[in-house]
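There is one chain below, alone, in structure tokens, taken in the form predicted on its own.
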Amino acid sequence: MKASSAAPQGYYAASSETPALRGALNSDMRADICVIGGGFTGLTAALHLARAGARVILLEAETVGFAASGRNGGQIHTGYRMSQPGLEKWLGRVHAHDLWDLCEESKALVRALAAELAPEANVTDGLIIAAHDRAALRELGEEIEHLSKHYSYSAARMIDANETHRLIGADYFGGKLDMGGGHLHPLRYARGLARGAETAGATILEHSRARSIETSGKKNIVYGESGKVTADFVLLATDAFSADLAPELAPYIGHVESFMSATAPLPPALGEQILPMNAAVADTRHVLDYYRKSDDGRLLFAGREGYWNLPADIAPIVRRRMLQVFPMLKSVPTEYAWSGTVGITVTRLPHFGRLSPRVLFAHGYSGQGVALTSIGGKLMAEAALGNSGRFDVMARVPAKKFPGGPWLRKPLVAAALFAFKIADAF
């Protein structure tokens, strides 16, 4: 088996162009608005934000695309981790209501962003939510009864066994097929939302790690290594590392790496009988399994996650639990294995708020960013730009704390996510 990461996007930066090359903060700067974070939610803001004719100013610590948004699983779903019936009772219908809306046009967003700027990205319609047990399978009809009676989506339709054996090549029982979500090459995206940033006239620094942040009345101060840049307003978007800037942060941030791989291109007769519609997939799994194909005919898995340290070799770990799923892809190398850090919540949804009047920060997107954080660039530059009303229907949703303190936070969080993978053999 050959599994080679030489990027830290794996396969993702096998598969694209070589990159812009792009200077590094190496002066003191003014600007508008100073974006902390070149994945895909601050490359949003920048977006938006320059086109709207603000003095944008872009740090990135590495290059755009680099750390989560550059090594996902690529995939666009709908709504969040809690279901809607969750969220109407816990924040009520009209608020409920209002993240659907916000959920519905990021979708819509990212579609228009690819088309427009980064065609490379393949975006393409269908995802199956494969139900691992019976359970999964009634809760996901109840699902798709409630957002057509009272959301007025019809997009999903429920799957049985055979029908999804069919689309997928494996066993479940059952599942749903939504035509309303998809999947594309996230560094592509990234990427073209960088060259679109800048054509609009926003500035992308890279290998420009942000030190800090001095805030005092409307003038803030981003401070990095060799340099500093002075804004009216500063946008935090680095996602599972905003507490290296924000300390006070770190209660709500969760940790998980995701592990992921790609196979040589299947062979003819696998690639007809593995998602032959090309659809995405995710099970219902707490640490879920989610595979797509890749547009040279890979199978493109994600299946394991690790909490602590990581492992040496990553490409058998997921290989193992790819072949439970695809037994027939043993003869079929692994050429490519990576993973990334993954932000989490304790509810699962985005968190979204201010650390003082000009500083905004969105993190926490629980594994289904590709999406949300695409609205939420788009929100932070609403709000930057003084209408902060859409924003606010994010940064209203209650931000719970993991459990413990500085030094028993971290191996609490993992020994609940581990509690949840034995609960999945169950």
Ligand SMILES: Cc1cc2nc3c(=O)[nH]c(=O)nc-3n(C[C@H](O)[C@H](O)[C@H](O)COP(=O)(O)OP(=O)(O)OC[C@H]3O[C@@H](n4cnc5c(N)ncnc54)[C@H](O)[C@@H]3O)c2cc1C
Contents of the next structure:
Amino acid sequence: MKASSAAPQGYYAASSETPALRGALNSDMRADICVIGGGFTGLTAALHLARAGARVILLEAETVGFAASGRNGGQIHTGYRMSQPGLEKWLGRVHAHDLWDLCEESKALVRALAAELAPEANVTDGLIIAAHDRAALRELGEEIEHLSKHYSYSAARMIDANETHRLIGADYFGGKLDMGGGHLHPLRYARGLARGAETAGATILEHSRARSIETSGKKNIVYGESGKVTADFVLLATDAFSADLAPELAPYIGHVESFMSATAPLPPALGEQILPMNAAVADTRHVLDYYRKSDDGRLLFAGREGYWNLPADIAPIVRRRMLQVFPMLKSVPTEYAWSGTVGITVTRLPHFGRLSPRVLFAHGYSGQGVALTSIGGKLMAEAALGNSGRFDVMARVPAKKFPGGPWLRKPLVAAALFAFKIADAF
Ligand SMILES: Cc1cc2nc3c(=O)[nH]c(=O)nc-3n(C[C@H](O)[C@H](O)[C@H](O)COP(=O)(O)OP(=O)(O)OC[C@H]3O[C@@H](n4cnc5c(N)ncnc54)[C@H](O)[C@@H]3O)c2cc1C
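Can you swap the form predicted on its own for the form predicted together with this ligand?
Every chain and every other molecule in the complex is listed next, the one we just looked at coming first.
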């Protein structure tokens, strides 16, 4: 093992160029907009704002891409964790269609931003949703039909068990091949967004944790450890960690620790057998397996998660699962293992809103943030620039609270998620 993580982003840090050191917040500064969080959401917001001519200061507690945005599976998904028919039933057709349009825009935006600012993130088209049982296969078929009929979405098609086996190298009941989905190298993308935002004039300060936000009239003051930023607007883009700064958000955001690993580069014969068309894969289980190949021919596999205490060594846990799916990898070592915190909501839809009229938040992408964060950042930027119409399309999605008060919430959420894991076994 090259490390159960020399850097918390595991393989992604080892395969990215190290950026130059950035400054920290150590004085009193003034900005039009202060963005908190240097993941995809905050970086995309800063980029759009700076390009629109706003004075932007972004505060990142660690370094750009330190959390989920630098550690994730890199998978670009179509739609939301709730199906479009489900959304239509819950929110009505008009709202569901608006949400669909935003998601499609987010996928196009990721591709455009990566092509412009981070071509080294190697965006690759193709995502297979692999059915782990017949019921899931049937649902995938119904979804494709619905999307084709009501949303004119034609980039996805069903694949039978044989074709699925040929495209993946592992057995499933069949699946959906979505050429509108895809995958990328997330840390390279995050760093490219940061470079783009800085080129446009944004100031990004690292090792600059925001400790509190104070609102007085039309001014907001973000206090750090050794300085503060006074700004007209504050955009909270801290995803799973939002409640640290805004305790009122705690009931709305749950945490799952997702475990990832990277093998050594696959020998050529295995490289041809596993994912020959280089699509990414996510299966239909509650505690899903998701995986893809890296551009240097490794299998990046994620397949287990934790809800409470992190195990000391996650590599054997993910490896055990990987070998159940790909037994032929027995002789290929796991070289990296790492984990990251996924911010999830009860509805599995992102949660956008306002803490006060000029303090906005966007979090809880529930495992689908690689694409959706790009629209999250863009909509927050639009709202801060005076056009909140599209931000409110997201903010109007009703948020639900996780059960339990401050003490019981975490064990209850952990128990519920663990129950899903058990359900997968049957
Ligand atoms: C292991 C893993 C695998 C995933 N796989 C996928 C996938 O394949 N496809 C997909 O679509 N989604 C996936 N996700 C989800 C996706 O990564 C996230 O939805 C997305 O990255 C969230 O981006 P963000 O910018 O909102 O938050 P983050 O990337 O979490 O960024 C928030 C930033 O805020 C900083 N911060 C926190 N508190 C403060 C503070 N007080 N002051 C200053 N800064 C602060 C953090 O250090 C962090 O850098 C995965 C997530 C994980 C963890």
